[in-house]
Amino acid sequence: MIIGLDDTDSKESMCTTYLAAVLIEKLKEYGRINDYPLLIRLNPNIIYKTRGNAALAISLEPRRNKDIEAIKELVIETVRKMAVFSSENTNPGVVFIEDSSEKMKAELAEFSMRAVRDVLEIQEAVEILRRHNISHKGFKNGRGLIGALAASGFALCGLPDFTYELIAYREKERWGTLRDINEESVYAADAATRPDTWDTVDYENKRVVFAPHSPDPILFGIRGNSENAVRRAFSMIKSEPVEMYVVYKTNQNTDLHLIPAKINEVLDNRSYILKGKVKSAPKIIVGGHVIFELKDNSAVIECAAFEPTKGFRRIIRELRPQDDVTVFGSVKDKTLNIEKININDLNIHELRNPICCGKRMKSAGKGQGYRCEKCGSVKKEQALEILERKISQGFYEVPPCARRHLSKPLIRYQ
């Protein structure tokens, strides 16, 4: 039995995860936990998404069939119990699949990857619940299907690429304090783990990015390769005290929200891998943003580094045009947000005025060459200079501080 969850939380409180670990604790009576449970983010361009945009599917293996109805109104009172409700963009949605069939299997495959790359509407879950019978319950207006639908097709069909995360809870009594915990001890935790763990802390800027800011019930969330790896560090970090803490398999890390592409195929609210050349050169905007356009044999698009992603804009404000570069990110009124950068191959030739005399020769007028102003000499074309660039060829990423849930760190490319 495969129980999926979604849209619990609000802005301002919970967490579908807090949900999904305590009902796995209320599960346990009634029968074994089969494998992780997963931690599937969705399309993180959603503009409906509380946080994080995650779906939770627990995989549950009952001890009698006669406890099945039991169970499902235990799902059920529990997101009742603690979903918001008083936030108008809580939506909860719970999913119940007690068989499958290879047909609903290969349509729950393509909705779960189309959850993660696309924007899909309720009615489209709700029919493919009704196809295939499947069991659920949506609350308002259902939205949480979409999620609860998509995390429970990955359970049942699995995931292309996987990561772990565990995640600590505080005790309820703290909620919404500031928390406490030791960063000497972050750092240790990290320095002892990477690479099999990232995005604990951020170097660069001095900080520690893997606790949230917001009064949910999270401490810190530890990510990684093995559940080995996450276990680890979790018992090096000193904080106050837990309350409970769940190893969940996830999609995060995982660039699973990318689709490749052409730029005349690019919509709003979708993430994209696209290839081309600088058309222009970089520009810094209001608020130090810094933006350029790409172009392909499609079309052109303009791409930004945005002030929170740090000291990446310097790596962005020395592209040059006719440097080919591939981008990775999320797109937002028709300007791609960059989460990663692939220059492939930087342009070194310039063309500039001939040098005469010890200084550049000035034009002589529209097709009459350069002339030397101080010995009168002249050339009829620009010189072809070869140029010193500060920037080399290869991957280029944003700081953990301004990582995306699903973006994945150059570290896992190693």
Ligand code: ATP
Given for the second form:
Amino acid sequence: MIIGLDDTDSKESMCTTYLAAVLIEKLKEYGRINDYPLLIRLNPNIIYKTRGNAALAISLEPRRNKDIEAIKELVIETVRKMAVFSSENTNPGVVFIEDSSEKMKAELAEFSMRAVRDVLEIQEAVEILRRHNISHKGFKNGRGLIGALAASGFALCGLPDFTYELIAYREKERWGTLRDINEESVYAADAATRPDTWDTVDYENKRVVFAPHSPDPILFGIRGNSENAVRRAFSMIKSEPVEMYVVYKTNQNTDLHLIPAKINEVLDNRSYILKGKVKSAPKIIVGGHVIFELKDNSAVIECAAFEPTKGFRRIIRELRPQDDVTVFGSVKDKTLNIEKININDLNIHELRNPICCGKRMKSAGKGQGYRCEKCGSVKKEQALEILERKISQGFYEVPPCARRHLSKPLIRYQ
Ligand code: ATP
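Could I see the form predicted in complex with this ligand next, after the form predicted alone?
Time for the whole complex; same chain goes first.
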């Protein structure tokens, strides 16, 4: 039996992963939890999200078939008790998949992928639930059914790529207080387990980044490529008491949200991989954001490295017209927010006024070429010169402090 959950929290409190962690403990009385619980990140541009657009799925092997109704009741009651119903934006959804046909699997695989890449309507989830007679419970407007069904779909059909996150939760009486974590131990855990773990600390910006600052139950999360690696890092961290922890399998850091596309196919609130040439020189705008135009043979789009991407903006600032690049990121208000860039080819040529007598020649007037101020000689054309560039070809990414949950870090390419 697969149990999908979503949309139980608010900005002020709770977290759907915590509800899942509490539920896992209760469900163990009814059977065995198969595989790892799934922590699925859905489309990062959805306006309804509280924080990271997460949805959860738990796969349970019930000991006795006659417990199934009691299990459903337990899940629904736990959501009823723990979800933040007072928040207008909290619309929980719970889905129970008990059996499946090939047709249902195919539909769910497509729906789940679209929930990561596209913008869906509640009705689309409800239609699939009804068509395949999938047991479910939507609270309030039932928006959470989208995420709950999408996470269940991945549990049923599998993930094309995945990583792990160990999430440690705080004791309830500490929620909303400053987190007590020994930073030295975090740097040591990172050094001992990297590259098998990542995004625990941000060296360039000298910050511990694995702990949130919000008043939710999460103490910290360790991301990595195996259970063993995240557990090893966890064992080294000194902190306030951990109430409980769960190792999740997740689509975080896999780039599953990115759609390869041409610029004229781009829609707001989706995420893309776009290849093209820099059209205009980067500009720094108010707030310290760096913006440039990218063109391919279909259209032009603005690309931005926003202020929170810190040192990454230094790379973007160095781009020149005609540089050949591939950008990765989400599009909002017709601007692509760059998560990563591959500089395929640098334009190292520049037309400049010719040099004569050790100095640059001056324009002799419109259409009249260039004249040497010293000897008076004239040249018709500008000269093509080789330019020294401060950046080289290759991949560049935003620092860990600005990483989006779904973005695949370069450390995972090694
Ligand atoms: P947290 O990460 O703190 O658990 P959250 O950021 O996951 O919170 P939710 O409270 O789950 O935010 O709210 C997101 C809402 O958007 C859910 O109701 C979910 O079903 C819905 N949703 C998720 N993906 C899509 C999508 N692609 N299209 C439309 N709605 C979506």
